[in-house]
Amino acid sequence: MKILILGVNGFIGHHLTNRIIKTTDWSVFGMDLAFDKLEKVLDNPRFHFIEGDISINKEWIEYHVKKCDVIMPLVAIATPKHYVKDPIGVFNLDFEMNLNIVKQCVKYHKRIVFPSTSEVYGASPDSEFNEDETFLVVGPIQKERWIYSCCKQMLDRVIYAYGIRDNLEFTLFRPFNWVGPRLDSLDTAKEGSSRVVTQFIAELMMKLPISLVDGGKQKRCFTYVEDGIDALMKILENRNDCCKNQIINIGNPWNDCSIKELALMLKKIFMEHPNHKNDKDFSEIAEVSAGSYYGKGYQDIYTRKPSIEKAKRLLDWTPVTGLEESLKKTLYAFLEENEGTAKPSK
């Protein structure tokens, strides 16, 4: 099998590529703006990389859409600060550029495995989000944070419509707060624009206050990336067409915790780290308003818990990594990468 991964150097992209090259005989053709996370596969003859931009290298992309069996467009802006700061940039990249890829998959009759997002469920009141039944609830136009959710939802609907009317073969997967090594860079965290787990770890490392937006009452279910990749591999294998034209949540409903609980747990893990247990000072946890942290265009989502019954049924998949272990592996990897510290003991 030949797989085209756009955004191959991203968090999901590089973990998936490493797994494919390590455990299968498939070939990966990848494009991204950089290749710093791909050192394990760059020299492998089954990995073919080009440093490029999906808005510029359009001929290369179309050629490889024609050439490959499965197309995975993983390129997106996926951090809340950017939704508020640059909503038009989010729309241009996350919707318009990816729509071009979808249309090429239709034109050349190629299977697309597309990353939807848990954010499409928005502020749904359901206790667990079901792929085929939960209403997708978003906020007012003046809250620009919803543009990411709306871009992804519209692409979900376009892909589904092409599947029903033009026989496009697709699978939409919805990751729920995946965490793990190389989630975000230290530079991104210094800007204050990384995802929450990396942001907190970086603040702990730099002895800066941990900012709890609106008290950290929001709850999330954190999924360890290797569990998520297990599910993605099963989707790519697609035995007996089990994933054809399906939408599948990939998350860990048992790792549900509030952002305040997350901050406390990460601080505890950091304080027990062998290189930091003797530190004299540790980050304080401070409450900030959403308006001061993100800007007036922000609006929060207070619950985000997946139903994974479909993943269990179709993929025979269940996540196995608990919350504390997931966070410990993520934190230790971040410190090792940025401080040269040792890996956690098993």
Ligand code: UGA
The other form holds:
Amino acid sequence: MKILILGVNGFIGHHLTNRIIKTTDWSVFGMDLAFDKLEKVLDNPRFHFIEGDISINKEWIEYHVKKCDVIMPLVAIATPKHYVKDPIGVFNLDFEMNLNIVKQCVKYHKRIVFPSTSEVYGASPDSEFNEDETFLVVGPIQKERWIYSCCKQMLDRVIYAYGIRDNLEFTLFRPFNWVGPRLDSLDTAKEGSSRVVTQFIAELMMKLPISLVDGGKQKRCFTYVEDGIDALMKILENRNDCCKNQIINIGNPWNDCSIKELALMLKKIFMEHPNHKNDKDFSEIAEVSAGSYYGKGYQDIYTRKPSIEKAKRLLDWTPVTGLEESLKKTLYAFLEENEGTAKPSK
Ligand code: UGA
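What's the form predicted together with this ligand like, now that we've got the form predicted alone?
Expanding to the full complex; the earlier chain stays at the top.
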């Protein structure tokens, strides 16, 4: 199988590529702006990389859509700070650029495996979000945070419609707060635009206060990336067409936790880390308002738990990594990358 991955150096892209190259005989054709996360596969003859931009290298993309069996357009801005700072940039990249790729998959009759998002469920009051039943609830237009959710929802609807009318073969997957090594970088955390887990880890490392937006009562189900990749591999295998034209949540409902609990757990793991257990002072945890942290275009989501009944049924998949282990692996990898290996404790 030949797989085209656009955004191959991203968080999901590089973890998936490592797994594909390690465990299958498939080939990956990948494009990204950089290749710093791809050192494990760059020299492999089944990995073909081009440094490029999806808004510029259009001929390369069309040629490879024709050439490959499965297309995975993973390029997107996926950090809430940017939804409110640059909503048009989110629309251009996440919607318009990806729409072109979807249309090429229709034209060349290629299977598309597309990243939808837990964000499409928005502020739904359901206790568990179901792919085929839950209503998708977003806030008013002035709350620009929702542009990402709406772009993704619209693409989901376009892909679904092409599936029904033009025989586009698709699978939409919805990651729920995946975490793991190389989720976001120290640089994005310094400008305050990382997702919450890497933002808090970087603040612990830099001894800066951790900001609990609106007190941190809001909850998320954090999913370890390798569990997510297990599910994605099964989607790519697509045994007996089990994922044909399906929408599938990929999340860990047992790792449900409030942002305040998350901050406390990360601080404890950090304080026990060999590099830091003898430190004299640690980050304080401080409450801030959503308006001051994100600006007036932000609105939060208070609960977000996936139903994974469908993933279990179609893929025979369940996540296996608990919350503390997921956070520990993410934190240890982040510190190793930014401080080197653990110092022996005194
Ligand atoms: C994320 C992003 O939109 C995407 O990465 C993705 O599509 C999706 O959800 C997902 O991963 O499933 P969200 O969970 O709101 O959205 O993003 P985070 O930035 O990780 O924030 C989580 C929560 O922590 C929010 O309630 C936010 O207000 C809070 N937060 C964030 C803080 O309290 N302090 C911070 O410093 C940062």
